[in-house]
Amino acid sequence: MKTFEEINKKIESRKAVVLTAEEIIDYVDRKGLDAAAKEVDVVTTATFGPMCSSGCFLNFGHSKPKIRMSEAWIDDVLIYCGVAAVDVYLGATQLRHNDPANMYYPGEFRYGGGHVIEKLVSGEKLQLFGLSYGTDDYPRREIRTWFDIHDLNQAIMVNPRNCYQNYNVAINCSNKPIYTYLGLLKPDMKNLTYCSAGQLSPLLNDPFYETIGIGTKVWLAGAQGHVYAEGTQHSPTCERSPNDVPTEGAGTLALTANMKDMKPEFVRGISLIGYGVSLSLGIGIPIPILTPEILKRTAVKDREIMAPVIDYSRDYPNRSGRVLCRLNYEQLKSGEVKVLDRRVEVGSLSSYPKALEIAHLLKDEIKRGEFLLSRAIQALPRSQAMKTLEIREKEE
């Protein structure tokens, strides 16, 4: 048994033994579980891919005279002003004003909140346009100016749902192409797409949230942030494999960090043809090896993680609950799989090489003594199902 305090002391003295979630697999096979658990202090996990439920709070400071913005846009992308005078929230999936969306099907969705966030982190100049009804203490009614992230008092990424523990594999059983948040799905099951780092993914290496919880320190696009709550749609009560790994979405994390400390290469606005805009993020989370059991879970292999294949032409939009089959991530990463006796081409919206790069960057920061671990102040729920939105008539 080790403690957080013992591991942090080793990190501070630059003596900690740190391996990535990829490296630990062979290490445990060679050394054995108990011996490896004594030697290894931290395993780094990571993921990189689209995370739609992301955004940021920005504070502009006060103009002269002051304005209390009631409506505002950054680069023509609407920002939410329902907080304080010059505090706003920008969502990753917000479209640019007058974007035709899919009025001309399928729609290109060239620019939105995710792209604005990318430009902010990159230090580019953006235009702010704000309107107000005007008050005695905030008399200005309109403002237009240019700014970059360094002009802001605060730029804080606050993401309600990141790091899905597992996720659907999308396929199209219809006879026409469909456009989804998992990309273009060709007709007649000609391709499928998935979005997960598999054996590198944080919550797949801590399936029962033994070390990852509220207060856990994370690497969010290069900045040191933390888990501030369970993520929205966190639903750990689900079917699990014999190794306790969920075979569907399950847990999620709500994350926050200072955008001024982020690295631009890990914050990317994306356009999903026929669906909308989003934001791809890089996230790394260290797992302290407190017990052999925790280490065993971090040695999970791609072939031991199953994901459900769902028909996005019918079953997904209609919430039928039907699963065509389950595939493991070793199969998915091979580039071609068999579904209902048909060979199907595979594509991924997440980047395993990018996730591996993040796991190594976090590993290096820990080994240099620059990233200490934090104990969770509250555990994530381990028994909780996701509610649905039922359509009801008003009760008299």
Given for the second form:
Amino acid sequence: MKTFEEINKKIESRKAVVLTAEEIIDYVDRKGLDAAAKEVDVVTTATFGPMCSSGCFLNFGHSKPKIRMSEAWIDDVLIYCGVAAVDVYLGATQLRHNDPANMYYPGEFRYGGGHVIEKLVSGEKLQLFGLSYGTDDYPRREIRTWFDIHDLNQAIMVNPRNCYQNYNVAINCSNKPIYTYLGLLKPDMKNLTYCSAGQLSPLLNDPFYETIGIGTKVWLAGAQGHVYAEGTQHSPTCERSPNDVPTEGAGTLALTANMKDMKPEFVRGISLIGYGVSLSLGIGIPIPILTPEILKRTAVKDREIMAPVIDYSRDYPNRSGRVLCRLNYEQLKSGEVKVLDRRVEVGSLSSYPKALEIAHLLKDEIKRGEFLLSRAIQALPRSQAMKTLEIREKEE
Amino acid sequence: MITQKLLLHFPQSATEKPIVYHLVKDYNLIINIFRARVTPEEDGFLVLDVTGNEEDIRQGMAFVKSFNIQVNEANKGVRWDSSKCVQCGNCIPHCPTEALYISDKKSRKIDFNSSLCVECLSCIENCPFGACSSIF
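Right, the form predicted alone is done; let's see the coordinates for the form predicted together with its partner chain.
Zooming out: every chain and molecule, the one shown earlier first.
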């Protein structure tokens, strides 16, 4: 048994023993659980993939004369102005003004909120255009100017849902191609897409949120941030394997960090043909090895983590709840799987090499004494299910 | 017999001659065109496999070059930018010839073997990160 304080002391004196969630698997096999739990202080987990529910609050400072922006765009991407005068929220999936979307199906979706966020973090110049109705104290009614992230007072990423604990594997059982947020799915189950770092993924290494909670410090695209709330759609009450690992979406995290500290290679705008734009993000979360039980959970292997295969042509859009089968991540990573007795080629939207790079970067930061762990100030809910939206009349 | 993948670059208004016909008829070459864009008033491109004996290919290409057409063996029409690629693997099921492939099963790193590329362009449509592009 160790405490947070003991682990942080070891980190400060650069003596902490840190392994990635990939390295820990063989380590526990070799040393045995109890001996390994005594030696290892921290296991680093990570993921890199599309996380649509992401965005940022920006504060521009005041022009002379001042404006209270009521509508505004950055690089022609609409930003939300329903907060204070020069505070805005920029969402990852917002399309650029005049993007034809899916009018000429399938649309290309070349540029949007995710790309603006990538440019911001890269330090590139962007154009702000804002309108206002004008007030006595904020008389300016229009503004057009150029800025980069260094000109802003604050650029704080605030992501309502990141790090889905597990995720659907998408397949297409229909006879025509479909375009989804998991990419192009060819007809007749020719391919499928998964999207998880599997054995490296943060919440798959802490299935009951024993160490990751509100207040936990995280590595968000290179910046030190933290979990500020349960993620939206956090639904821990779900099907789980005997090892307690969810076999479907389950838990999520709401994360925040200062974008001025982020590294651009881990903040990437994406264009999904026929679907839209989004943002791919790199996230690392350290797990303190307080007990052998916590260590055991971090030693989970790809073949022990099951994901549900869902038909995105009918079952997903119609919320039927049907699962065609379950596959583990070792099977998925083999490149070819069997679904309903058919051979199916596998693609992924989550980057394992990037996740591994992040797990190592975080490991190095901890070993150098630059990243201390923080105890959660509040646990994530461990029992609640996801509600649905029912369409009803006012009187019902 | 050898096969070479070549990119021919036509400067504006290069020729009206049926070049491919002459390569087949006069130089005894087997031509497999992957992709072409040769239109008036614009630079033109033609990506093709040429199969034949070495001397015939050499002479055939000398014939092509006599029209001021550049013959490029190294550069292909489709480019993969490793600095933009995040190695997610979304392209893998969309590449019909395994030109884009996972070079190492454990690290899952992606690599591009341009000699296998048939320029179907599906990687360009499907890469969310814009890592694949066409020079024409």
